[in-house]
Structures are given as structure tokens and as C-alpha cells.
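As C-alpha cells, one chain now follows by itself in the form predicted on its own.
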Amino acid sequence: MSSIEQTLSIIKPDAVERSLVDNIKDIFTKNNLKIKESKKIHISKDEASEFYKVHQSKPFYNDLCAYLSSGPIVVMILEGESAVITNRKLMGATNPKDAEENTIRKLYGISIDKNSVHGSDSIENAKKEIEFFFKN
């Protein structure tokens, strides 16, 4: 049985800087993901550290936080059937070199760090991540 889910998507600073927001949003909507909410924000390094806390022990953690807070980002709630998996397929592998053709990271990613997008990796994390950016 399929179900309607919500997931979080972030268009990262490299993609915002290169004016790719509309192109990326088009990929989501053409693949049956509705953009329920969207906002452009600039988060602090402290907020980025909090958001990426799950990666705290990893060697790339500080760079990741510095990067996410380096410029404006667009955060979105995507909704659709199996939204978490659909979004992850659309994004492609973390490293753009390894990503499948026509995925967002293959099309727009610059490097493993500047890979243009973030998406929740599970329904549980999607709930936490949506709450993080869209506390009402």
C-alpha cells in the first residue's frame, strides 16, 4: 500500500547562488511531488550545527555546517506518494560523479560538498527536519 508522505528538501547555497531554484523545483513537481511550503532563508552556523547534529562525529561535519550557513538556502516541504524515497531518487548519489544521469546532483552538483540539494533520509528524520525549519 502506498502512502502520502512529507519530506524536507533543501536547495543548498551553491544552487541558490547559480539561480537553479526554479529548475530544481520543476524537477520535483514534474515527478509528482507537491511543494507544500517553501521559503528562502539564511541560517547561522549554530543553526546549521544543530540541523546536522546527527553527523557530529564525522570528519566533514564542520565543513558541512560552514557550507550550509554560507549563503541563502531554500527549504521546502515536499508531499507525495513515497515522498522520502522519490526525493532521494531525484537527488541522486551524494557525490555528483556517482549520481545517475538526470538526477539533480548529476545535473547541478559541483562536488561531494556542493551537491546542490539535501533531502531527508527517512520518514522519522523528515518529521524532525520539517519541524526544525517550519516550527509554526
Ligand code: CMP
Second form
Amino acid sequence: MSSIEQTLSIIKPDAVERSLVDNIKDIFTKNNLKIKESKKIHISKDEASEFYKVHQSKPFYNDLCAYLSSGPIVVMILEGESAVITNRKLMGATNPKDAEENTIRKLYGISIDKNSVHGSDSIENAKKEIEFFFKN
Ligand code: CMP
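Having seen the form predicted on its own, please provide the structure of the form predicted together with ligand CMP.
Following is the full complex, with the preceding chain placed first.
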């Protein structure tokens, strides 16, 4: 059975700063994920804190929110067959050191914080995250 899904992807400040946006978008489109929406924005620390509030009890929460709001990011709605898991496979493990060859984080990630991309981890969270950035 076909399951066309949508998921949210963020290209983080480290990758935008290094002009990797087109390289990363190419990886999505070559792997059957359509970019339905894309916008470059610079969010405030309060907005980042709201977006990542699921991590609010974690020791890295403050740094994570400061980092996501430290420079421009590109937020996208990706659509395709099993888009949530497809995107997560393309991204690779959270820590670039643990990521498989040819994944985005292995190719471009610098550290667990500067890991170049974020992707929704479930269909339910994808809906919430898409709503967060594309509510209008
Ligand atoms: P992301 O997929 O955007 O979700 C939360 C982010 O927290 C994660 O990528 C990492 O960049 C960051 N992070 C920092 N430290 C950790 C950690 N110890 N475990 C998981 N994520 C971490």
C-alpha cells in the first residue's frame, strides 16, 4: 500500500552558512522526496525554545535553542513515499561520527550540535512541526 507522507526538514545554521542548501536539497529530490515548500528564515531564541520544547528537560536544551536561532535556517515540507523514515535515513545518525557513509550528517555534519539538518521523527510530530513553521 502506498503511503505518501509529509515531513518537516530544517537545514541548520552551520549548513546554511557553508552554502550547502542546494547540495542538501539535491539529496532529497534525487531520493524521491519532493520539496513542497521551502523558506529561509531566522528565528528568535524564544521560537527555537518553543520548537524544541520536547527536549526542555535535556542538559543540552539551552545550547540547542541558542544554536538554532544563531543564524538563518531553511525550513521545508518534504513529501513522498514514507517521507518521515526516508528523510531520517538520508540524514543519518544524530551524531555525525555515528552516521553511515553518504548520509547528510556524515557528509556535512560537524558535531552533534552542528549536525546540519533536523527531520521530524514521526508522522504525528511531522504534522506539529509543519504546523509550527507553515501555519498560514
Ligand atoms: P535534532 O534532530 O535537531 O534534534 C535535537 C538536537 O539536539 C539534535 O538534532 C542535536 O543536534 C542536538 N543534540 C545536542 N546534544 C545532543 C545529545 N546528547 N543527544 C541528542 N541530541 C543532541
